[in-house]
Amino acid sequence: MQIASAVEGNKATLSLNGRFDFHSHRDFRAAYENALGESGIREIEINFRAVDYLDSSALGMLLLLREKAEATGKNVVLAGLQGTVKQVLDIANFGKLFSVKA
């Protein structure tokens, strides 16, 4: 999986591309740790537009990010959900745990 990071104002966007699975955990953690470390950032948006697969370890990574973000006063937003990725997150009720935008 590839991750592109961008910061605009008080929002950091992590755009994911490819398979979001256990093999992505180091890259994903490194990307969000940078965003968590920036004091001016209030929101971390995870863009799933180019993700074609995610597994249960990806769900765990998102939950860990949410926990760490809340501890630093930041909000996590899931964006660009579509296809099977959207179905998996819907089944897991992530819409109740995260802010979701189109």
The other form holds:
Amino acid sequence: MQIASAVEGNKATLSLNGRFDFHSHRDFRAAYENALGESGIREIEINFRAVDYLDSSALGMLLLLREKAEATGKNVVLAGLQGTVKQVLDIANFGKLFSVKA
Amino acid sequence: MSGASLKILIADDSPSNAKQLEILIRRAGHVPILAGDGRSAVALFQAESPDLVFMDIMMPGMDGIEAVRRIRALPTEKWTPIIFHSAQDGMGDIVAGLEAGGDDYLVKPASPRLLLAKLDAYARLLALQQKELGYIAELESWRLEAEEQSRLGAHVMERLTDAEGLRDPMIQSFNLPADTFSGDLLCAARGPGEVLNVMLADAAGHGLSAALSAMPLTQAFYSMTAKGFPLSSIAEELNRKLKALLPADRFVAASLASVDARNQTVEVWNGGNPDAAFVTLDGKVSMQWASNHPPLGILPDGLFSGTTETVVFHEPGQLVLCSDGLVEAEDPEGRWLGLGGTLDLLVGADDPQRRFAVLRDGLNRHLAGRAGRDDISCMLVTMLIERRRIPRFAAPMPVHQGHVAEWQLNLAFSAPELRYIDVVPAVLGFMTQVDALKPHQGTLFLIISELFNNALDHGLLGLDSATKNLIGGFEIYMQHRAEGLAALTAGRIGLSFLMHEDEGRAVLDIDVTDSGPGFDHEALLRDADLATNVTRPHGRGIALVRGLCSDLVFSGTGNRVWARFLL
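Switching forms now, from the form predicted alone to the form predicted in complex with the partner chain, please provide the structure.
All chains and molecules follow, beginning with the one already shown.
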């Protein structure tokens, strides 16, 4: 999986590309830790538009990010949900845990 | 190789040549071993296992080419470089030497500078090999340790999942691990009222770490089921347990179901698993329970919801639970079996009894001999409508002989407690401590829960059982009940138990009072008489209690009931 990071004002966007699974662990953490460290950032958006699959360990990584973001007063938004990705997140009812944007 | 000393075998039949090489090697800080012909070179190679070999070709008896061929044929775990050192300088000799297994070829007399440079070059290669062998040994010890942990994990997991309850004739299941063992967990057990509880849990990931996440669930599931706790309370407790034990990125998707063949209901809590489904015997998917909650172990107590969905089934059929490994099982082209594909297989079976086999076969065809990427599990619970009015454990039991210790227990619950305490399991928990009552646990659960629910539903909440007669009525009734209970601010239910002897017979008297307005109990008893003959959803409870007790008397305005149970 490739991750492109961008910061605009107080919002950081991580655009994911490819298969989000166990092997993405290190890259994903490295990408969000930058954003967590910036005190000016209030919102971290994870964009799934180019993700074609995510497994349960990816869900675990999102939960871990959510916990760390809460501790630093930041909000995590899931965006660009479509196809299989949307289906997996819906079954896990992640809409009840995260802000979701179309 | 700086510092490290090599053991070097020199095979040469000329003592002066050997001596020259020996001195050079010794000066470079290595240890020479001498062999005067091919045969002793092979013997010394085996005895001393040197790090490097200098081999002459022309020697009496066995020549160098043959000696190298034999050395290379020996079993070995490491590479030992062999350098031919010979006066033969023809192309044919050099090629023959390398083909026999030599690594290098120096023509005699080689200059000391060249010999030393070669020694150093091979020392560097050997150091690299040494490092690699170290890594391999380390990997091997990791592998052995991991295997040992897996073995232990698989053993414990097998014991935990090998539940008596899964051998229930109503249940068929499979659990195919992606790893040494599965992170999917299947449980089944009967509660005191003959209700069958099942659980299919799927921990994030697979292998040991996933199995470890699922393990805490079993004990709570079995003990709470045995005590008769409602499904929502079991879900809440399982979530509480996992939330306390697991790190933030670990969770367990689960579907829990409670199957009540007597009341013809199926109750489901689904958090993170694919839809649970009910397939009628004639092959219609009559109900699907989608995941309504996040998986277990994520939400804190206050935010977690144990809300279940109950459906009345009017014809027999099968409840199907599965993990996402089944839905996401891939064929060789990477296409998922899907929920639709799964249900199509089940519905397509010509004989409902063969559905399980058809699903297994269909899955095997889909996977085409390859293992699943994730653990794949599925459970089928076959439900037949029980027409019998009296449950099977009400078969004649030996009359309790001898003296019983007399005791009395009085309990009173007001609205705030009624809202959150599971009264019946709490009371039953005490009852099962009394030896004389132990064999009657199931019957007592039925009697107490019917009388208590009657007091709560009709006495305090004013619910009308007739609602249950409507189509979809049971669901409406349960919803009204949940809403009424949440809004309950006043009211009181008293429970009193007296165990004693009457006319030489041990008896348990049960007295239930509520603060409600009462009701026309004579009409209810008339109804109850009807209910013994006619299948109707209300009045059945009272008819059942009447069948199980020797006496049943309503008094007051109908807000007090007294029942006697013979031991």
